[in-house]
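As a starting point, one isolated chain is supplied in structure tokens, in the form predicted on its own.
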Amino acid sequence: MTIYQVIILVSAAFLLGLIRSQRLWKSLLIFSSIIVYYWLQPSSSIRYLDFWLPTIAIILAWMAYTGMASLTIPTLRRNLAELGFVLLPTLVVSLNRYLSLCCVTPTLPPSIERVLMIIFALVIIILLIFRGLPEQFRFPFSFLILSLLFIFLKNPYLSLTLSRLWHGLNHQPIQYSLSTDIEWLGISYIILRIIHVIIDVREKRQPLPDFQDFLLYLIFFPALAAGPIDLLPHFQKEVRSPIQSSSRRLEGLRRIIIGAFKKFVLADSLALLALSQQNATQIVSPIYLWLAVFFYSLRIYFDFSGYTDIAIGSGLCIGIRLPENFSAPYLKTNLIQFWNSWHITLANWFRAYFFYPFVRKFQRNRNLPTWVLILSAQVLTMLLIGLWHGISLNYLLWGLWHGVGLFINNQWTKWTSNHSLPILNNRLTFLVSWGLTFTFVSMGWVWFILADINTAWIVFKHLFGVGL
């Protein structure tokens, strides 16, 4: 996201906050989020892709919602009417093919006839599938579709296959296809939000929202690109809360300024010095290589937390408080504390929907040693978080790195709680613990940055002066 885009989005958020008392405020917020989704979607070599990806995201949301809702005729009519309402901005964006207005989508969209035909066909297919599926299979079907979509997008080989298929459908040369052609803005976050809602509705932990509230929750534009991942009940409460005073908007502007400074001054400056794919094997001094690794740690923090501050600040300008996502993670003295303060909403999501259910399920097996259960749960959770970033070996190793680290940290904490040692409670121990934690996390980023495992292994060796 560029500074120009941030300025536009912040201005839109501020204006939406000023008109919050108006009757059509929520509809304007939904329409604004949809338009912003099209506007922010990156350009692609695949014809019309920047239009179709946001459109398919809306259809996917409606598919998941239909799987949760009753399929009686009155309910279907209402759901179709709500879908038609939220697709109005899509049709407006499609009309830009004939108007050629600046900045609505990166490239001209397809003809409105084709848009209507494809949307109609997708809706009919979804209805036929769900009408034919028994109710108990609707959730597994939605989950399967979302999972397969995620796997195809996150795996380089499958993403390349999908790119070739899409090039072929558009009668474009498939030899120019790349695995990076399909950049679907915010889809990783949207899928997690959808799964959260369908699980909680299925388990009767929350009632089914109306479709407009559901879609707004999924694509609320301040949190669209990089989170944080709010939970639906909290988001609905914020949307329905009374109009906030100007102090909340001032707090939002302060957060936006801090976030912009983090992202566009600190993070972008550190990018010139940080470890990257390009310089990984060119730095021959272990000291400079360690500095590059540490600079990357700081860069990714200021970049990500800067975006989060901008998102939270924009939400506050609108009158919606999003959850915090960072809490000084690099000042923590152990890995457990780090993961309680780094990308908090993502970690909480995986704890709620994988870690705790996994532990509860296997606790019933009393023959399983506790340490085996904890090791399995922590490693598998971190592997999934790694794969959420990308389905490739380097992200898998990054997840394994943190999963094993968390287990060791857990066992050490358990041991020290049973052995009162005065040496563990002084300032020197605090500094050593902080240094070890920061170094361990920073070394883990090597796996995260470098897709080529051989290159990552060379960097690890060079950090300790081996092979120079």
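No experiment lies behind these values; they were computed from the predicted model shown. Positions refer to the first chain, counted from 1. So that the term is clear: the rigid core is the largest set of C-alpha atoms that superpose within 1.5 Å between two forms. First, how it differs from the form predicted together with its partner chain.
For residue 455, a C-alpha deviation below 2 angstroms is recorded between these two forms after rigid-core alignment. Superposition of the core reveals a Cα shift of less than 2 Å for residue 11 between these two forms.
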Given for the second form:
Amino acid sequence: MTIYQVIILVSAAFLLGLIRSQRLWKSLLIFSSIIVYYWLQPSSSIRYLDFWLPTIAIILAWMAYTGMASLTIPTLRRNLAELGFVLLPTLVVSLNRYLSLCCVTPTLPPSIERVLMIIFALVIIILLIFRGLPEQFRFPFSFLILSLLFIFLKNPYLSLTLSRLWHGLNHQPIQYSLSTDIEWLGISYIILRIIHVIIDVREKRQPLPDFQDFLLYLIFFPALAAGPIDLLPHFQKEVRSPIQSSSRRLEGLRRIIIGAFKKFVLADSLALLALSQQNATQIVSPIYLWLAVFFYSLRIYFDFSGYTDIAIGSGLCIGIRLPENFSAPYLKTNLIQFWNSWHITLANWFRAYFFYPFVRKFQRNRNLPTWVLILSAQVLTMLLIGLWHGISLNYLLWGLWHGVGLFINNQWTKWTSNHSLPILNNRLTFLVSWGLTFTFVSMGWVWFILADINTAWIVFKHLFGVGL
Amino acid sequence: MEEILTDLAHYITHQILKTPDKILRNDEPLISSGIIDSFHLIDLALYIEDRFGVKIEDTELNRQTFDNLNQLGELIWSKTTNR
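With the form predicted on its own done, generate the form predicted together with its partner chain in the same format.
And the full complex, kicking off with our chain again.
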């Protein structure tokens, strides 16, 4: 996101926060979130892709919603009417083909008759599938479609295959396809949000929301690109009773200014010095390489937490408080505390939907030795978090790095609590713990940055002066 | 409510922390301070479910829902009264 885009988004948030009529406020919030989705979606070499990806995201949301709702005629009629309502901005965007206004979509959208025809076809296909499926299979079907989509988008090889297929469908030359062609804004977050809702509704932890609330929760524009991942009940509470006060707007503006400074000044300056795919093998001096690794740690923190500040600040200007995503992670003195304060909403999501159910299942039955349970739960959870960033070996290794690190941390904490060591309470121990934690996390970023494992391995060797 | 808090404090100090002498304040942060980790949270949830007969959802096992004995007690109290 550029600084100009941030300024426009913040201005939109500020204006929305001034609307007093609750009904108008919510409708405009949904409409602006949809329009912003089209506007922010990056362009691609695949023709019309920047129009189709947000449109398919809306249809996917509707598919997941219909899978949760009853398929009786009155309910279906209402759901279709709600879909029609949220597709109005889509049709407005597609009119830009004839108006050619700048900046609404990166490229001109397809013709309106094609848009209507494809949306109609997709809706009919979804309805036919759901009508043909027994009720208990609708949830697994939605889950399967979302999982397959995620795997295809996040794996470079499969993403390239998908890109070739799409080029072919568009009658474009497939030899120019790249695995990076399908860059779908916010889809990783949207999929996690949908899964949270369909699981909770299925488990009767929450009632079925109305479709507009559900869609707004999925694509609320301040949190669209980089989270945080709110939970639906909290988000609905905020939407039902927004606080639109001048003190909140001031608090929001303060967060936005701090966030913009972190992102556009600190992170972007550190990017010049930080380890990257380009400079990884060019820096051979261990000291400079360590500095580059540490600069990357700071860069990714300021970049990501800067975005989060802007998202939370924009939310506050609108009247909605989003959850916090960071809590001084680099000041923590062990890895467990780090993961309680880094990308908090993502870690909470994986705890709630994988870690806790997994541990509950085995802890209740006591059929696994405790250390095996701790190791497998920590490693599997961190592998899943790694794969959420991308289905490739480097993210898998990054997850493994942290999973094993958390297990060692857990065992060390247990051991020290059983042997009360006086040495563990002094200032030096605190500094050493902080240094070890920061260094461990920083070294982990090497796997994260470098897609090629051999390059990462060379960097690790150079860090310790081996193979220079 | 007071009984719930005493019961929880006893379970946490005796079974989780294994420090029976420790006095746990009702407003002392449990999750954000690192006193209770994710595995202990499951033990605590299973204990609450057996002891008080209420379900603590996995989505509630985080410091946003409760971070001290007071907040946990209120959560259990609201669940028992809404049953």
